[in-house]
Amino acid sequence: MTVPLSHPRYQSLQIRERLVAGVRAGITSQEGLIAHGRGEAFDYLIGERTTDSAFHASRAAVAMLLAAERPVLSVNGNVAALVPGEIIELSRTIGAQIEINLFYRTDARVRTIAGHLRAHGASASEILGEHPDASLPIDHARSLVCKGGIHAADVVLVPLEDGDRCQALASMGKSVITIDLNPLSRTAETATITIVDNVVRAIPNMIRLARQMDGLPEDRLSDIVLRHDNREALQDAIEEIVSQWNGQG
């Protein structure tokens, strides 16, 4: 389908098309389309924009990643379909590993996603997940991780996350950053830092912030992280939604 530039939901429809193409290519699961639809509803509520609270959360997240010893960016099918080049660029900018981790996991699908990321410029050594050799304390395929990746990480970015893995990572003492359009979700409430934004906006924002913040001393990065309160940020996100719609009433 060709979406005309004049369409009022042009960007949203373009995202849908990329996800549908991802399903056809074996990158995105059909269930991932349902998850996207849920997030799209919340994106509409926040006005399909990066709010002030989301920007401040992104800044704290970047500070945490830059200060981390072993940062890892977890990638699922939706992320691979929507921001493949951007996730690679972010990983290089902050010095993080990328690991593929899927709820609806098959070896063929993991290989397809890895190939897709490599087609967008990633090297073989930058991508983990094809050969998991460790596990998380959860009872589904997302427990399968790599010793040198998520299992050893001190900070994990888990965009478009499900709550049980977020809780499992937190219980292991890891700091968890998530990108979740629903400020009321279990993931949003469990994460160390939640960015209430669309991944197609959040990852580019994080790249820009990482470039600006590169070279900041560790104590400055730590101060930025410590001053961020996730519960307050989520409340701010809810208030921004209310304000958005009160202003249109």
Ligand code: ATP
Contents of the next structure:
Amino acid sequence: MTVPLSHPRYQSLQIRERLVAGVRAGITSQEGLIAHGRGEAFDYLIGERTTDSAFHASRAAVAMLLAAERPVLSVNGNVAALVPGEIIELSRTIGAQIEINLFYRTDARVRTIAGHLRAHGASASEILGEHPDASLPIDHARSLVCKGGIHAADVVLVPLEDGDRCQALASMGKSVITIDLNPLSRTAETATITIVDNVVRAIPNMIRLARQMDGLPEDRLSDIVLRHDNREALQDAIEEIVSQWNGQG
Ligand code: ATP
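Now that we've seen the form predicted on its own, could you pull up the form predicted together with this ligand?
Every component of the complex follows; first up is the chain already shown.
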């Protein structure tokens, strides 16, 4: 169906269509649609905008990625369907690797996602995840990772994550950045930095911030990271939702 531009929920319906196309193409799982539904409900409450707290969290996240030795961006079926070109652009801007990591993993789906990212400009060597050779301490398919990618990373961006893997990565001593519209999720609480925003807004914001902040000295970057408090930021995100519906947002 073609959604008319004049439709009040145009953007939101466009996102749904991209995900449905992702399912048809074998990129996104059906369960990914359900996860999206939870995110969409929170996006409605947030007002489908980047809040101040989300913007500040994005800035801290970019500082952390720029200061990292081995940053990795983890990509699942929803991210690949929604922001394929943008995730490649972000990886190049900050000098990070991309690794495909799926909860509902099949080799065919990993290959399809890798092909989709290559069709959006990634080179063969830029995409990890097709041949995992290491594992994380969790008991499902998301444990499969690459030695030279997520396993060795010091900072991992895991958009739309589940709490278990976020916890596993943190327990391995890694800094974890997540993008999650639900400020109450286990992931949001476990991550080092949570960006409470939609990936379709957060990743482009991060690209812009990375361009502005590239070249900042190490001590300035770590100062930005150290000033960020995830608990406080999540509390701010909840207060922004409340004030939005009290007519103060
Ligand atoms: P947890 O285990 O952390 O409590 P969960 O069980 O809710 O999380 P999933 O079912 O995997 O985890 O859901 C994925 C999360 O992704 C949800 O919290 C949802 O709000 C979020 N989400 C879905 N779509 C988007 C999106 N486009 N942008 C950002 N976040 C999203």
